[in-house]
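Coming up is one lone chain in structure tokens, specifically the form predicted alone.
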Amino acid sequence: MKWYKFGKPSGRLIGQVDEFIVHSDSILEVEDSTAVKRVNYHKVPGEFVFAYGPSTGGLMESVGFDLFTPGELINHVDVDPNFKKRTLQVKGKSVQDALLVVERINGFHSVSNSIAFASAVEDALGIEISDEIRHTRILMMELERIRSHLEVVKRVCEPAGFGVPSNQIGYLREEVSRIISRATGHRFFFSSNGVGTVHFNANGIVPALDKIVNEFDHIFRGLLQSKIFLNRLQNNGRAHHPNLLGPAARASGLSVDARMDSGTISYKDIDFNPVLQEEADSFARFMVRSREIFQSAEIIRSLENVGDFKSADISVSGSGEGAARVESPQGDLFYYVNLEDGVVEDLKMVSPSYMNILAFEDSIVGNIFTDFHFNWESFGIWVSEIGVEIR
């Protein structure tokens, strides 16, 4: 493995899957341990448990919350994402067939998952990609980041009853999906990435994207002028968890970004610095994602050498193990593969959403239920990336 090694913990904690505890620079194999201990909370006299979810108004995905409260103040919350648990048959499949499953784990983050998986396979087989493929993949991931962040900002608007900006942002999100569809033939990037290959037509993307970003800028400025909206976000859900990932980490002042410290998809020749906020609350997470929409558009504009790019498909064969880590819209996304004659013998995926759920559980303590939805949505957690059992 080029970028990873087994051994002692090295670098920041990314998460755990099965016997693997993953850090930014290493993988630790353990038999019976957990990377992060969850709070073992016991109900105290005067409290009751208010169960919210797994299927109810205000929740996009199936997820259950047990809120411990004496009536209004939230003293503790347990989040159970396993209502959407899925078993995916991948082991024993060819790399090409496994990729069809991987890119469908979460449609909104399909390209992040497919690039991380393909990069892990390339690492296992010693396949080097060209700068043209690397730049095209960067463009694709930044386009996905824009769409994902628009969805989160839209969802933050909904609990405030802001139907107009919510629908306007939903329209812009749809326009990004149409750009993706024209460029790849599918609105969720399906079949646009492969091992050592990429199929993407970037012609005409920048003018269409500029129109979307300019419209979002107008909506964004309007939201910042709404005292009602700001009051619901500011000081709501402060999160200073040490293992935050992605935009939630950057909203608490942590310069945490796989685009900076992962060798998988290097941003070395792109003028890029993470967007940071210090407040660590729902407003800061809203601000980071909004500002990253503009930043991602700038990165896409800088990739002037990317046009209609279709690399030849290659035959995938050989054995080896590889690992890769990319910055998905939610944070560090890690894949490990073990191949035997081009067949997947083992596959492990670590999503950033689990670590951010732990941070959400800490952040909600001391808030009230009417603050709950703003806080939950501001983390941008995708339950579909957590409840995945790979067999």
Given for the second form:
Amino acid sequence: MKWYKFGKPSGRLIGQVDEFIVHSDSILEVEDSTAVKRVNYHKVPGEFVFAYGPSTGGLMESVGFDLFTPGELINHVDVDPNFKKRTLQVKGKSVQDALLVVERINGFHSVSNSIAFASAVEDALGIEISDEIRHTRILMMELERIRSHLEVVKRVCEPAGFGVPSNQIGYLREEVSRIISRATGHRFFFSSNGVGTVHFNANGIVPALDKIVNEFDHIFRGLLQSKIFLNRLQNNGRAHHPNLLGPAARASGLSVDARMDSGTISYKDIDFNPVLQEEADSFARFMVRSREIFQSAEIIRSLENVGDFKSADISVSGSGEGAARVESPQGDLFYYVNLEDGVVEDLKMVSPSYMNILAFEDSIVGNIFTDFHFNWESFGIWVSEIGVEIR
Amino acid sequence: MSSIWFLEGIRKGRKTEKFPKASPKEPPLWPSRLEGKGEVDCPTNAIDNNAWDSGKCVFCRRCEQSYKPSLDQDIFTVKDTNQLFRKSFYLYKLDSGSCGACNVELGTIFDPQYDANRLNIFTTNTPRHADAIVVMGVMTDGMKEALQKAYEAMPDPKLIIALGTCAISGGVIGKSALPRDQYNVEISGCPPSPYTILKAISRARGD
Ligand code: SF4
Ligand code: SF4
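Alongside the form predicted alone that was just displayed, please also present the structure of the form predicted in complex with the partner chain.
Next comes the full complex, this chain leading.
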């Protein structure tokens, strides 16, 4: 393992899966598989529990919320991501078959997942990738980030009652899906990434993306001029939490980003500084994501060396242990694999939504019901990547 | 304030495509109807006896040597229709265990390129107001009851629509959300493209 070692904690806490507590540089094996978890809350007199979900048209995915409240104010929330918990069979499969499952853990962030998994396999087998492939993967991940951030910004506009910008951003999000479809043959990058290879055609991406980003700039400026919009987001859902990840962390002033401190897909030759905000509220999370849309477009423009790769065919053999970490649109995403003759003996994944859901629970305390939706949407959490068990 | 956005909406002009009357403007290659012949090593047995079952296909491209994507987006089966829903068709979406991509694509049919509202297709937040339930994802233990309750809460007549390979057959993830014979409409793809979703849903009303 080139980037990871087993042993005492080193670096930032990324999360826990089974008996692994994962930091940015280390994996600590523990006995208690629930060492990193939420506090247990007990109802106080005068409070009742309002159950919301798991299925309601107002939510993107199935998820349950227990809101503890004496009336209007929310004193505590328990989020249950396990209603739709899927059990995925990966162990015992070939790397190629495992990849089909991995890219469907969180389909909206499939390229981050498949690149992290492929990189862990490459680490296990000592496969070096060329700068050309590294740059192409960066391009793919930044495209995925732009689309994901557009989706979250759109979803923050919706409950705020801003239908026109929400629609316009939806239009742009779809235009990005079409860019991805032209470049990879699939709107969600499925089967476009493999061990040591990619399937990608970068022709025409920059001008198409420029148009989208210019349109977004216009909408973004319009939103910033709207007092009503700003009032709804500002001071709503403050989250100062030492273990936040991704845009939610950067929105609270934490300079946290796998693109800076992970060796997996190195950004060393790319001009990159994390986008930071200090306010730590829904507004700050909206700002970080919006500004990162421009930043990701800038990164894509700066990439040279991005080619036209036709094949995602892989044949993998060999044994070894590997680990990798990338910055998904939601934050640090970690994969560990153990291969035996090209077969997956063990696979572990830690998704950023795991830590961010704990921070969301903290942030909602003291908010009122009407603020609940923006706050949830502003975190951009994907339930699919937490409610999942790998076997 | 809101007038600024109103003007903005007008400034942008009409962006909706003529689909399904006209052909899709930007159909994806994967998923689209596969054409070819021969036996292949398919991870979901979607190709059996030289016949391709789009409801089992995850569009992984492994058979690409023998089966080519045709761009044809009509990969759905409408077994039952109901013309009562022509004036308004309210969908209740239910995520029984999805990866999230099907959810995004269902939402996309309401974006300006597709604008499902113009075809009198809407979503509702409660099954009590729904004409059809759209099931996405594989069956999971935790969602069985929610699916059952939502279906029971819907008034008659009602349709069950399976969106995506997981819901139809389980794909590479698990077991289908419901037995296949319970679906009135099956929309293939992993995930299905917004073109396929829009046309299938519109056909469910006898269009
Ligand atoms: S694309 Fe994949 S799942 Fe579909 S028929 Fe071909 S091999 Fe089977
Ligand atoms: S059918 Fe495919 S896209 Fe839809 S939920 Fe299943 S894995 Fe995800």
